[in-house]
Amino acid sequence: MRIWDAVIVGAGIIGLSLAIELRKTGVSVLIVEKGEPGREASWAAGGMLADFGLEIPSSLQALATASARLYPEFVHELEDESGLKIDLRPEGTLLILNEDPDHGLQESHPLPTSLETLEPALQTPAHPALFLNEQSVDPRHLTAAAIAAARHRGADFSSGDPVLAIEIIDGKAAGVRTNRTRFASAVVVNCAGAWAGQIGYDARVGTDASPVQAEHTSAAFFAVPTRPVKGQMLCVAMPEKNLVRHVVRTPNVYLIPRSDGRLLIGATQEEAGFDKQTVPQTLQKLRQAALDLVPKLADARILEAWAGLRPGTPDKLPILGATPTPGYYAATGHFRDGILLAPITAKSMASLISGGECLHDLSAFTAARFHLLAG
């Protein structure tokens, strides 16, 4: 039986990323997705680089804004070895808040000239607008140059077969059971996003024993307490292709232009399960907020809707570094931030794995944190 010295448990952006930083070290990976690679939350994320202090938890800031930082040369990296375009857009994010900014917050992120320069067809808001000084990127474009790159590298894939358990044997970590077969390794990652937290475990005493129960070889065992977030989201067409050249974002709706023409609209935060419906009615109020900031937008062609599952956490963090059970990690919880964090998340976790320094601190987002909070 073939032995890897790492399975990465689920195929999105976080996923793919850390194999590419792992094959970088010689790591023998393979990735085990239950459906198609990058077509879960990756391939429904809107794609902003949004590190702004008011809109992440202070505890992520440090990381969120390294990791926006990291995106020209990541996105390079992917394009070099994959030979894939990504569109990964410079121009920055105009955010209307629902009251007026403070005077600091205004004279820190001012307008590069007036609004209506910046954005003509855009009604003038009710409140001032900030200027962010962000990227945004195609998530889709992104993920599949990174299973690509990911291929390149030497990376394997396994598709179509979800993961059901952890392997544990005498209270290491030693593979994943799939629904069909088994695949070996003494270091596994849950990247498996919303559906992090269905992973079970099969714990064993010595290679060759049956399954026991968890109270006699694995009350350490970390069940990864992620949760489906569901967002709803519409494409469409521009009737001019620059008609929109920012990010715009709003409390109740962001606009998010892409270089070809498209301008994406979102997103919902829904509690609905793992329901991937989308509902026709919200997709209409989703629409009419961009129109009452565009109203040009009448004009667009709607292209596609569809409903995404963010991971969310009970404290609004990723979850990030080894659990309680030795040889197994968790890369996961990311919310809203999967595409942001993608680079930072890697980079951190390849070097946990390996060994090696990592120049960030994980300490808020470690498995334990949720152990203290049960005790």
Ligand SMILES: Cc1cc2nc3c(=O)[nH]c(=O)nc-3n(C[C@H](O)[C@H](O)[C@H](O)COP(=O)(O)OP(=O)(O)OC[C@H]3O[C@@H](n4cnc5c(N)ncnc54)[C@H](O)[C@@H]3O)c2cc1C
Second form
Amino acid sequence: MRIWDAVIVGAGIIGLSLAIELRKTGVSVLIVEKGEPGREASWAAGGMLADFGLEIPSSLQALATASARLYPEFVHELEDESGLKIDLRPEGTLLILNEDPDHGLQESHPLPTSLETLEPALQTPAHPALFLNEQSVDPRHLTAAAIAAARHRGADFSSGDPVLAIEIIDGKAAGVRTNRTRFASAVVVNCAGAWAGQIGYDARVGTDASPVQAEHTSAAFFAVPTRPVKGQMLCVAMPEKNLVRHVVRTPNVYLIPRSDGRLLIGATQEEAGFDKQTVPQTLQKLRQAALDLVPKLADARILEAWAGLRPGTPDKLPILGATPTPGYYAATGHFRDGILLAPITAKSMASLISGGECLHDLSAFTAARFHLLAG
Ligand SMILES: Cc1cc2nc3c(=O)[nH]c(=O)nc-3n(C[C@H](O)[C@H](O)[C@H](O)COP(=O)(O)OP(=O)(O)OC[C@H]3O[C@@H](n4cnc5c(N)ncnc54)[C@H](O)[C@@H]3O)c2cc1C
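For comparison with the form predicted on its own, provide the form predicted in complex with the ligand.
In what comes next, the whole complex appears, and the chain from above leads the way.
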């Protein structure tokens, strides 16, 4: 039986970028994906790289900003290794709040020129806009490039077969059991996004096939506390290619332009279990909110609508690092920011797993902050 240095569960942007980073250190990696790689939250995302302090938890700020800074290099590397183009746009974001921003914020985030010049099609908002020096990316291009780059770097894939359980032998991670087979590795990383909490464990002692006493292992196994948070969005073809050039974000809706003339309108945040159906009335509300901002979008043809499942956690922070089972790690729960946080997650987790110096303080994101739960 082949043994990998690391098995990663889940081929979303988090699992893929971690696989690439681990391959750089010479580690052999297998990514086990229940469906098709890169077709869940990482495919459904808008792709804003939003690290503005008012909009993210304060304990995530340093990691978010560090990750945003890594993006140009991250994209360059993926483009280079995959031969695919990724639409990374540095145009910036216009943020419109529900109330007048305080003066300090307006001074620290001034518009570089008038709003009419920046976005002529934008209806003058009720409150002044802040300008954020943010980038955005097309997550589908990003994920496709990450799949190709991971393959190019020699990562192995198993697709269409879910991991059912983490195998634990003598109290340590020993691999995964899927629906069809087993894969052996002393390092297993749970990057299964919204589904991360569904993965249980099989515990054995030595080569003995008998399960260890349940209470012993259940006390130590970390059941990852993620839950799905549904997001519906739609995509239209702008009547003029550059009708909207910046990301425009308000408390009700956001607009994300792509360089090919598409515009994403998003997104809801719903507690709806694992349901990924779109609802016409909900999409209509999003579209109306977009028309209120940019009336010329009335002529925009709807190209597509979809829903995806963000990996939410009880405290809205990701879960990054070791679990109480030696060799079993979690890198998930990135909620609304997994596209943004992919490069820093990959670098930090790869150095943690390979025993190197961890460049970032991950203490706010440890599994240990949650109670130890039975698997
Ligand atoms: C509508 C919407 C808009 C968003 N907008 C943004 C944004 O603008 N900016 C941003 O940074 N983030 C955004 N996000 C969040 C972002 O999409 C996620 O945080 C990120 O994609 C999480 O990546 P992931 O790899 O952890 O999860 P996923 O991409 O969901 O990947 C997890 C993978 O694990 C696989 N898997 C699950 N269970 C198993 C199993 N048992 N065995 C094997 N494989 C398994 C799944 O099939 C999946 O492929 C948005 C999300 C949504 C839904």
